[in-house]
Amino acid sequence: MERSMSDLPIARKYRPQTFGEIVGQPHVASTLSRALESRRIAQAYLFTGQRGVGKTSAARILAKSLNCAAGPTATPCGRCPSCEQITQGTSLDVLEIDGASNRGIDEIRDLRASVPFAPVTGPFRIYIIDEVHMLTTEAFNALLKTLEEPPAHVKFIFATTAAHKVPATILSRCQRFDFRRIEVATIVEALRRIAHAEQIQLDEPALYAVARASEGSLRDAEVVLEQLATFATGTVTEATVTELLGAIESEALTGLMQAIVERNPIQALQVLTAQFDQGKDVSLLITGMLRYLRNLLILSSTKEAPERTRLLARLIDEPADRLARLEEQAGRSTPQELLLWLQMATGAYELVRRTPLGQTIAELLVIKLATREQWQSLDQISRRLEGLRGPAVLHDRVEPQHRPAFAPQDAEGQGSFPRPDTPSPSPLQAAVPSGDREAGGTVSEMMPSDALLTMWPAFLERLGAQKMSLAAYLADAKPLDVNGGVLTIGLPGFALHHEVLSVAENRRLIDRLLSEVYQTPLHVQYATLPEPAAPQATAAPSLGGQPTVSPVVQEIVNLFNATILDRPRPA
C-alpha cells in the first residue's frame, strides 16, 4: 500500500525532485545542469561530504534526468513513469546499492554479471553505491575493470563521507563534487519554509538554535524541526529547543559573558550554577563559551573591514537583534583580550576532557575571567616600561644604521659616544663587559642590564606582530643576563610556557628576532623566575621535602596561574 505524502517524514517529503530544489550546493546542480544541456556525461561520478547535505537527493535527480522520457534534460518533468518510478525508489534500471551492508566481493561481482544487459525502459542503467568507501579492497578491485571499459548504457554514481579512503584507481576515474557544510543562514530559509507549510509556529530564536544544531545538515535540522512539531504547543522557542537538545541557551551564555565583561563574578557564577542545575553537559557549556568568544573576536576584529555586513552575516550565526547585543559586549574589549580569553577556555576545554572535576574546571575559567587585572596590550606594555627606564634608544621601526649604540658613561655619568672612526659596538656589547662571566649563575643572581629591559617591548612588539601567541606565553618573562651569545630569559613555573617556547620552530624565530632587536647573535635559554613569597601560604612536606600536588591539581594551577594557600596534611 502506497503511503501518501502526509504520512512521510519531513527528511524525505520535502526532498529536492529537480537541481534548483537542492539546497546549498549551488555549484554541484550549475555545473551538473550544464553538462546535461550540452551532453557531457561522463561514465563515473563521485559525491562526496558530510552527511546530510544532499548527496543522496543528487544522485537520484542525475538519474532521472538521464532516464527521463525528456531527456537526457536537466530539468526532468517528475511526471513521466521512468520520473515516478526513481521518486518512488521502484525503477528497474537504477540500483542503490547500501556499501556499507554489501561491501564483499561477491555482492561486486554480481553487480558486475548484471552491468552488460540492457535497461528495461530508459537509455541508461544506472548504479547508485552510497557510502562506496566501505567496500573491501578486493571489491573496489572487482570494480575497477568495470570503470575502466563500462558499456555505453551504464553510469555509476558514488556517495561518500570519507572520499580519502576511496582507492585512487576509483577516484581518477571519476568526476568528483564536493559538497559543502551548508551555511546556518541557508538551513533556517529552508526550515522557515517546511514550518510555513507544515503549519510549525517558530520564532527566530529558535530556527537559528535548530540550524545550529544541525552542523551544516539540512536533513539534520529536518529531523529536528519534526521532533519538535510533536514535544511543543504552540509557538517553538529557543528554550524549547534546548530543552529537547541539551543544549546551552544563547540568552544563557549572553547573561553569562555579560557578567564576565563587567568582571561580575558573583553574577557569572549564579548564570554558571543555573545552568549545572539545569543538568547541562560542561563541555557543551564550555564549547558555547568558545562559540562566544569567536563571534565577539570576530566583531572586535573586523570594524575597518568592507562590506562588513555582508561578512559577518556569513561568519555569525546570530539572529539580527542578538547580534547588536554581541557588537555591544565587543566593543568593551579588544581582539588581544579576547584572544587571551579563547586561550584560557580552550585550555580549560582541553582540561575538562581529561579529568572529572568539570564543574571546578569551569567555576575556576569564569572566576579567573570576571576577575582579571586590567590586561594590556604588547604596546601599552612597552611604553610602561619605557617610561620606568628612559627613553628608549633602540625601536624595531627605525633603520639600522639610524640607531645610536648605547656607549659606557664617562665618570661625570655623561655619554661618551664613540668617534667616526670607531666601530660602533652593538648594544650589548657596550652594555655587557668585556671580561669573562662566571657561567652557572643562579637566578636570584642574574641582573638584567638596562639595555636588556630597555629594548624587550621592541622584541615582544615584533615577535606580537608574527605570532601573537607566543608574544603572550613572553608576556610574564623577563631578560635575565646575556654571555658568550647566550640570552637567559626567566618564566614563571608553568610547564606549559616552558613547553611551547622550547619547541624548536619557536626557539628558531625567537632567536632570529633577539639577534634583530639587539644588533648582535642570540640564542635563547629559559631558567625558571622564582615564586613571591608567600607568608600564609602552609603546605604540607612530602617525604622529600617539597610539598606534593597530584598531576591534575598542579594542571590547574598551571593554567590559571593560580597559587596554592593550603594543602591538606597527611594523616
Ligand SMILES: Nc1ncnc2c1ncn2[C@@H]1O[C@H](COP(=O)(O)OP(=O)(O)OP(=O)(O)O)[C@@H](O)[C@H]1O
Given for the second form:
Amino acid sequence: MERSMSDLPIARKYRPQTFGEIVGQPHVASTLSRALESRRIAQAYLFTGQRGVGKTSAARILAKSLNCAAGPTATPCGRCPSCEQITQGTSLDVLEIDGASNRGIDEIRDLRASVPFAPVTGPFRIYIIDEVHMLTTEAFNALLKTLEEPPAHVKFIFATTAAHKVPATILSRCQRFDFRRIEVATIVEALRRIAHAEQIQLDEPALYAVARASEGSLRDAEVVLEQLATFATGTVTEATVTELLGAIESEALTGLMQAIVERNPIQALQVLTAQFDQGKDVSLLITGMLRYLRNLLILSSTKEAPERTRLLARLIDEPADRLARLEEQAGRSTPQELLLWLQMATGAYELVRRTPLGQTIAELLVIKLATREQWQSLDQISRRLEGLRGPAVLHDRVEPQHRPAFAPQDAEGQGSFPRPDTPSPSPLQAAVPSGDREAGGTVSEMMPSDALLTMWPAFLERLGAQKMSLAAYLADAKPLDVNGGVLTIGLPGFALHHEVLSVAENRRLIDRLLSEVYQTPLHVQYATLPEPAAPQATAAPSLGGQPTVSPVVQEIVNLFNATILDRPRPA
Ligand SMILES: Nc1ncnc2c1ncn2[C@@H]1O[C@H](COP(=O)(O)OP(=O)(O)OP(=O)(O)O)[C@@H](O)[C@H]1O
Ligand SMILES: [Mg+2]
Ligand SMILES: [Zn+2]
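Could the form predicted together with the ligand be given as well, to go with the form predicted alone?
So here's everything in the complex, that chain up top.
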C-alpha cells in the first residue's frame, strides 16, 4: 500500500486528482464544475474521446466530487475516507468495470444485482464502465433496464473511445462530454512541468517532438517521456526522441521544404533519400510534410488575424524560435498554392497506404511540389478560363447533350477549378463549324491542337485535385490528338505509367475529367512518346565514378531531364 510515489510510472503518478489539474479539456472541467456546484447531477454521464486524454481521470474525479464528505462539490477535498479510497481504488461505492474484458450479460447481471444496495461510505454508488462500447448487445439491453428505472443513489459514468458504437438508446440517457485531442502546446507545457519535477532534462525541440508524436494523447507523451528518462544520458535532444520513435526530425523536414519552396527538386530528393537511407517510414515522412504544410498554410493565411502571436502559439506545433524560418518559407507561397500542395500530399498519403510503391510516390510528390511552375497557379488557370469564356463563339448553338457535366455534387473538385455559371461551349466545339458538329463523328479532326494544349493544364490541375498520383503520372505526358471522341495522350515509355493510367477506375476518372474540361464527351487512349535525345541517361550514372543511383532516381532523372549534382553519402 505504502508504495512510494517515486516508484509509480509517470502516467499514474501524474494522474489529475482535481478538475483543475485536467489540462486541455476546459469545457469538460467547467461544465461539470458548474453542474456540481448547482447540484444539477445527471443519472448517467458519457465521456468520449481518443485514448489518453483524461476520460478515466475525469470519471474518478467526478466520483470523488459526488461522494466527498464535503460533497457534492466541484472541489473534492482529497483527504476524507471516500476521496482517499477512490484515489487508491479501494472504495466499495465506486465500481470500475472494464467493458472490454467484462463484455457479457453475466457481468451486467451481477452489476444489476448490486444496484439496489445502498452505498457504504458516500451518498452514491457509482459505476464507472470503461470502453463501454465493447459490451455485447445483451449486456447493453440489461444495462438499459437499469438505466430506465435507476434508484436515486446510483450513478453511471461511461467512458469510450468509440461513442458511435454505443447504442442510441444508451446515449440518449447520458449527459455526454466530448474530450478533445490535446494540443501540442498544451502537452508541451504539461511535459515541461513533469520533466522539471522528475529532473529529466529536455530541450525545447525535444519536448515538441514528443508532443507531436503523441498525437493528442497526454498519456502517450508521458510514456515516451518515461522511456527517454531511462534511455538518454544528459540532456535529451530532438535527435534522441526521433531515434527512439523512428520519427522524422524537424531539421530534415525544414530542409525538404526549403528545397521545395526554392524549387529545387534534386535537393529535395536528396533530403528525402537521406531519410529513406536512415530507414525512415514513408508514411511518417508524408505525415510530417502534411503537418509542415499545414503550419505554412496557417502562417500564410493568418497574416491579418488579430492576436496572431497568441493564435500561432496555440496552432503551430513547433518551438517559438522556429517561427521565423517558417514565416520566411510561408512567405514564398500563396495560401492557394499551399492548399494545392496539401491536397497533393494528402493524395500521396492515401496512395502510400494502399500500394507498395511508397518510396516512388513520395519521390514523385516531392518532385511535383518542387517543380510547381509546371502546375500553373490557380489564378493563372482561372484567368485563362475567363479569357476563353468571353470571346467564345456559338454560345447558343451548343446542344444540350453537349453541355459539360459540371455537376454540383461533384464536390471533390473543391472549387480548385472555376465553374462557369452557364456552361460555355467547348473550346473544341467552338472552333468547329456547327454543320460538321451536327454531323457528328468527325468533329474532332478539325480541332485545333491549340485548344487541346490550352486546356491541358486545367485538366491536370483538376485531376491533381482529385487524385494527385494520377496527375503525377501524367506530368510528362502530352495531349497529342483528338479523333472521333478519342483523345490520345502521349506518355514517356515507362511501363508503370501505362499500367497505372490504364486501370479501369483511373481511366474512367480521366475520361470524365477530360469530358468536363474539354466540354465534349471524350475517351482516353495512350501512345508512347518517342525517347527524348536523353543526354542525361549517360551523364547520371557516371557520377565521378561512383556507383549508379537507384533505378527510381534514375527514372526520375530521365523523366525530368535532370542532372544529379551531388548525392548524400550513405550514413
Ligand atoms: N487531460 C489530461 N490532463 C492531465 N493529465 C492527463 C490528461 N489526459 C491524460 N492524462 C495523463 O494520462 C494518464 C491517463 O489518462 P486517462 O486514463 O484519464 O486517459 P483516458 O482518456 O481514460 O485514456 P483511455 O481511453 O486509454 O482509457 C493520466 O494518468 C494522466 O497522467
Ligand atoms: Mg481510460
Ligand atoms: Zn473528500
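For the two forms, the rigid core is made up of the largest set of C-alpha atoms that agree within 1.5 Å on superposition. Just so you know, these numbers come straight off a predicted model, no measurement behind them. Numbering follows the first chain given and starts at 1.
Asker: Would you say R508 moves its Cα by 2 Å or more between the two forms, aligning on the core?
Answerer: Moves: yes, 2 Å or greater.
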